[in-house]
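What follows is one chain in structure tokens, specifically the form predicted on its own.
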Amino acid sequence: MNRRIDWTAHIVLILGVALFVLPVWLVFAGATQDPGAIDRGELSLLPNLHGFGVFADVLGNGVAGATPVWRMLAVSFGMALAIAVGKIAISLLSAYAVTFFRFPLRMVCFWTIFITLMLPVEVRIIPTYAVMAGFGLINSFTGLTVPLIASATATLLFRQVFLAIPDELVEAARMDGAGPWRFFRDILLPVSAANVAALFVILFVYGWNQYLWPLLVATDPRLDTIVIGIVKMIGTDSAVPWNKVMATSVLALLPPIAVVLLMQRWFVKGLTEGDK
């Protein structure tokens, strides 16, 4: 009985992996093939060994005179990194303030942060755009990243971590003469390290996949993210070079995958030990 159950579990897992991997493999194989064959629906499951030069081609030259893919990757990487680091930094400080400091309207501030979770991005995007336009930050990297930095979810997560810190530890740090900054640096940051790593992975991927906000705030082609660039490649009036579009899509997968793989151990640790 146990043997049959194990086989069933393995079959289900293999089917699940195939469900996610097969589309990616098709895109990778299609990138190396003739665009005409792709248009005719003659996509082969096996990559063409002579077609791997398309990756270097789109990386340096782009598609149909568009922004080079390397530049779009750099913009996306910088945007994702700024969003992830900014969200974590602001969330750590805001959670620290509402957890350990006693000031007027402290809980009002906390619930105000919490209420923003109930507002979808589409509701906030028009006033946010108006604010960025008022500051003259349209078509700038600052306007591309700053409005996406605040995170109520990360603030709530860090607050829960800080609430789990024993009062004895807080009192011991106070008796040792630790000021607010030293307590934050030497106690709270090490305790939150696994959560920071897990959040970094999630927020980096979140920033990397942003579409609606970059589409509105950055009309300068030099600020095109890789997601915007792929959409523009498909939306051309001429025949779509599907092999180059697929090659660009494969290149767009590599940075998030690299971040996940490099921080996998910390990511899992942050998810499994976040409440301890």
Contents of the next structure:
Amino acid sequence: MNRRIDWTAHIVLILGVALFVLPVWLVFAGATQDPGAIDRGELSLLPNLHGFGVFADVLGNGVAGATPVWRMLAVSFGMALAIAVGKIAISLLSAYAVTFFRFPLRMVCFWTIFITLMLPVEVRIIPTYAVMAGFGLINSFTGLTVPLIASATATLLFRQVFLAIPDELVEAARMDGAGPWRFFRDILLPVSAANVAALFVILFVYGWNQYLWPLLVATDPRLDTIVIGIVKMIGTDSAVPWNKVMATSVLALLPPIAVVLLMQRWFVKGLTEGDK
Amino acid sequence: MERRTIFRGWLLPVAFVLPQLLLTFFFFLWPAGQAIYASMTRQDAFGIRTQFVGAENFTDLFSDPLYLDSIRRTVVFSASVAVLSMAVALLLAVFADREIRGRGLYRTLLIWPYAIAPAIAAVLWVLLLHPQIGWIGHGLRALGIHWDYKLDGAQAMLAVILASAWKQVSYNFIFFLAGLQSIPRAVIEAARMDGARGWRRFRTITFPLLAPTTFFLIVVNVVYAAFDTFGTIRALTRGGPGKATETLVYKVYVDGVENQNLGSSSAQSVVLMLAVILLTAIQFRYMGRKTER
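Show the same protein again, this time as the form predicted together with the partner chain rather than the form predicted on its own.
And the full complex, kicking off with our chain again.
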């Protein structure tokens, strides 16, 4: 229909892309530069081809006195995975229970879960810490992950999905004499597979990007996540090894970006169709 | 909803909701209750005796100029972040919605920043804005501008707004694009036939039809700016210089964790809880098409 090239659109979009790619590129190029040059403010747009060793260096050794980056990446990865899988599992189960069963206090359960939407960790910092200390979960991987696994959003989402299943399908399963477990496995899981995939991306990124919670419950450097680790690196007032900070930043960005890009199709659909 | 009940027995469903309920109780309800209780008590200087003081922590809070400053600061900060990131996202979404070559690639290149952690976004901006090593910071100084966000409060605020808004553009872009794509082409075509062009078509047809998306995003962005930017602020400015970037959430952390003032910190937590409840209620009141009950 329109044969002319839409220059305005291309220019705006290229500028938009540059707004995000350029800072990351600068940091990537900066990581490979000589630390002295960085300190003098002589950052080059081009990476120094002899400087890529810095990535292996921070991965293996980290910054002086800090945990090696590979270890922090592993903690972050474990945390993100545990939170994503855990949230999806217990939300599927609880949504199944409140949708397809009738049991005493069913709606009370539903509303109790719903209320947690209104209690983000940021508003209950101190008392949650006290509870964690009471359970002896400070400085443990369990403490890092389990409290973040409860999720109203995922439960609500799965409930919507389950409610949208056509009556005929439910009826047919009932006629076939499907028990609770078979019904869950053969009907509910396949129907919600796309939502599970989308939610996995959202929750993996959520888990990877946590900052306040790990800061509170894990003071042991061996439990430092990559996000905690980087902020620590730039927090020291003395000479900051900027090239290593830049290299670590790039490494910290790669895993969640890879998950988003690889699962982009499900992710975008799931994000905009779910409530949040 | 009732017709959905297809299985009998209560033991199995209770077992299914139990994990979620236990986590909810121990890590959400119990701490929230503790916060409400602690907000009405006060400890002596040594933390030995605790005294019930009723609403005193709250009246103290709202007569404390530092707290009122922090509220004002949080409002300015949240509004700036929401407006800035939504405006940029809308502009990009409108052009990415056009039928142009390579739009799939443009979309992908604008979606990936969703994955950037708030704290990492802040680190990237430190590396850009740092007066000594940062490209922008160094450049501004070369132009003769006295740029040092670690010393200048207004510049510090600008830095945290930029980093926070930058990180959120991609999220808003995804929603605006989905909103634009859900507008029937026929409506746009009809407007084109009537001679409405470019900016006028956008202002009179497209933007009003995007209203539900815009409203949803305003709530989400305000919640994000107010509650999810702790890491951004900590990495960039640590609330400083002075208290120039100390938002309400940051202040809860400083008063509770660093200064160990349990009563005041808990009272602040309760105020924030009420704010979240209000925002969630607004969101469900106007957006609650999906959860009717």
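Whichever C-alpha set is largest while still superposing within 1.5 Å between the two forms counts as the rigid core. Positions refer to the first chain, counted from 1. Since this is a predicted model, take the numbers as computed values, not measurements.
**Student:** Taking 2 Å as the cut-off, check whether the CA of Leu22 shifts that much or more between the two forms after a rigid core fit.
**Tutor:** It does not reach a 2 Å shift.
**Student:** Once the rigid core is matched, what's the CA displacement of Val260 between the two forms in angstrom?
**Tutor:** So the C-alpha of Val260 has moved 2.3 Å between the two forms.
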